[in-house]
Amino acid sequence: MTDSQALNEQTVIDYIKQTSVFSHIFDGNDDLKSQQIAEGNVNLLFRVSSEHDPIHKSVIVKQALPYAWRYPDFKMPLDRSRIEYEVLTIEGRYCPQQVPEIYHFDEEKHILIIEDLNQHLVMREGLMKQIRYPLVANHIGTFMARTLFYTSDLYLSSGEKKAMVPKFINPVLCKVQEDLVFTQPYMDHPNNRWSKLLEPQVRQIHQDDDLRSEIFELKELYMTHAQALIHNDLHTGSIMLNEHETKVVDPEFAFFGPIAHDIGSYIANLALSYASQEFHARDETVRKEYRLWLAQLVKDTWRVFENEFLTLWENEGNDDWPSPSFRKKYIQQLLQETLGFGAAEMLRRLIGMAHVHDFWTIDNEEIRAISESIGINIAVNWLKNRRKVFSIDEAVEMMLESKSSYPFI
């Protein structure tokens, strides 16, 4: 095959028997099956797994093509792979349980293989059904913590950091962001959607001046602020999970960022999944409970956060920043600007473009709008309040007070 030639189902199985993973993984035994996976956009998926043991040995191959495959017309940059495989590399040294094992990468073909996650469930689609998952604030929480702090100013050297920045610089997925998160959603323009009922709430979004600051703000601190390498794309689709594990996967989005737009992003996610319990939750009571365990969790894993955080810089911060006022101002900044950047990630899923299965999967458009005016008015909360929160309580208590404005009076 030749470098920019995509892979197929049998392809993909002759390019595995050229690799360590063939007797690595499969023993060397030519009893292999693939099938394309259907869920990404951008890249090509494959599992490729024995036929007498498809369970414990499979694995997933991952594919970068110089176009988004489901998109042909939308072209990507092929460095993106060296991106995820350096990135998972990283994030494999600090949190090694939270993230998949790595067998190979081919930097010239752009082929990533890994471990397959079969016995996980991606959390978007776990919290659509309702399923409680007990270690996910720590795991999340603490994930978060060890990538960010250690790969800032606060641990490594002023040269450290300096040299590691052009590494990930990934100018066209961060313009990708740039537009659909933190530009388009905020006027008229041929990319954003939203439910037709909803129609005066979103117009009174597009014509509220004041909100767009709002974000362009968020927007200039997001192109601006190299603070640690972030995933950039940390939300319940990018985490695979049960009872027991949590993995943090596709970082190919990954660049030096604000730290608050990771976990923006994600417990933006969580505050989506509220939302859309409206619908997925048919049973009062159920709704009710699940509705109180997200919240927690929002709580939870912020504390998590700022836990592991806080421990990392007092026992492992480098000896530029003596000041535990400064550290004080740092964290309270954090949690203000993580809601901005939630808001700006529920409102680029609401009245944008990328919309998620919490919402799409309505079929009712009365309860739809319902459950999608709720988001909306947690994100304009967040966003317009969030200079006077001064606690993850009161973050959260803004979102269990949000109600839905449709029907309009």
Ligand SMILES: Nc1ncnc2c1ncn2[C@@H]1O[C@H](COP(=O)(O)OP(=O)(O)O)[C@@H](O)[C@H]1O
Second form
Amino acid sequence: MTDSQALNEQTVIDYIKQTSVFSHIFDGNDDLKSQQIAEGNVNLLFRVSSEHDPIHKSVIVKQALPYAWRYPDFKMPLDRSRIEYEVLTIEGRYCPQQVPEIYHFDEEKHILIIEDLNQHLVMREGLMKQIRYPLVANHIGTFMARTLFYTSDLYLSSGEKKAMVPKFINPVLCKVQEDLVFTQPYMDHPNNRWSKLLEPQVRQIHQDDDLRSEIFELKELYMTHAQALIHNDLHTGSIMLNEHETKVVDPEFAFFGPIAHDIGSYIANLALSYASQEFHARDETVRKEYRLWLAQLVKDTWRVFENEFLTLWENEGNDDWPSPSFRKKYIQQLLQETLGFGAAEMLRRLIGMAHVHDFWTIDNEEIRAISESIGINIAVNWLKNRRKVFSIDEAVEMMLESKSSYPFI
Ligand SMILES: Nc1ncnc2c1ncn2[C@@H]1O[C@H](COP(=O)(O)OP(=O)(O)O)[C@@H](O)[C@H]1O
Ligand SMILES: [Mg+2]
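Show the form predicted in complex with this ligand, please, the one above being the form predicted alone.
The complete assembly is shown below, putting the previous chain first.
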């Protein structure tokens, strides 16, 4: 593919007119308008909508280029678009309410056309405004349980599973995660960034070989444990929702990896939001109450996941694992690994390359340092003590007990 095939605001309309989307979504005679969506980092994204009914008649067009759209020096395989399409299809089979509808996929031009979630907000932004979503624990807990169970060896036959794994090897995008999540934050690397005021706390992390060893144990698990088809980028920026609906987008990083990596990434981003409320919820009572809501969300999400996953295993699992004790051990291990992967996700967002909105937007350096320090302490607590945790309540208790180390006295 050459650059000349990259869509722009005009050619995307011409493109749509040649596809069945034009008659299917737009009745074949709408005047169309388009706008590039600037929020994406990796791909070109456009919103194309009808001039006279832009809310109801609208689609998102996502095109993969041979590099990351925002960082052209960062080469990326075009095949990620096929992976995104196939994974959305699989997720849609097992959990249709939690994914956008797919309208069209063009394997040659690496273009995906999906439902426009124009009545939904990116979850990270919603949490920064202290919005409460009454159904999200149910939706995401169920999404994780169903997509992960149905692509695991607990459901698939050994042969089916082994036939699927090579379709989702995804080596380049996995290497991005291996480097940015599990390696660079723990070495002296030019990509790393952190708040100046937290220098002493970050130095301590860099000098802590026990901590590094825990992280590398998780990295090895991430690289070798092909447990289920995981989303592999399941943070609050990949979730779009409102009071009624929750949709998980952007599965281009998907591969067969450890189940706890998805759960951990999601819970970690709830914990990051918890920490950043130091700034976002200015009123102390509002902050306290919203933090308790987030803590409850972590518990409820895990409980929904555990119940749904065990029910599916009981009712639809294959016959190859006939042991109640093994089920118990499996879930226990998932919880402890969830805390480990969650910690890795939090630390990479605080001292690695890919920082998140929750903290960037804090313009007061001291409040940012306090918020980030709370986040680091939750992560270190989870990482180092996870083997002693036997219930989600204990894990959440550790989150509630973690305070800021800044100011250092
Ligand atoms: N189906 C959709 N409907 C509405 N907005 C979307 C949709 N998918 C993505 N977006 C918007 O585009 C942004 C980038 O999308 P994403 O899929 O994460 O792209 P990339 O992987 O290129 O970063 C999202 O944060 C969201 O704001
Ligand atoms: Mg993406």
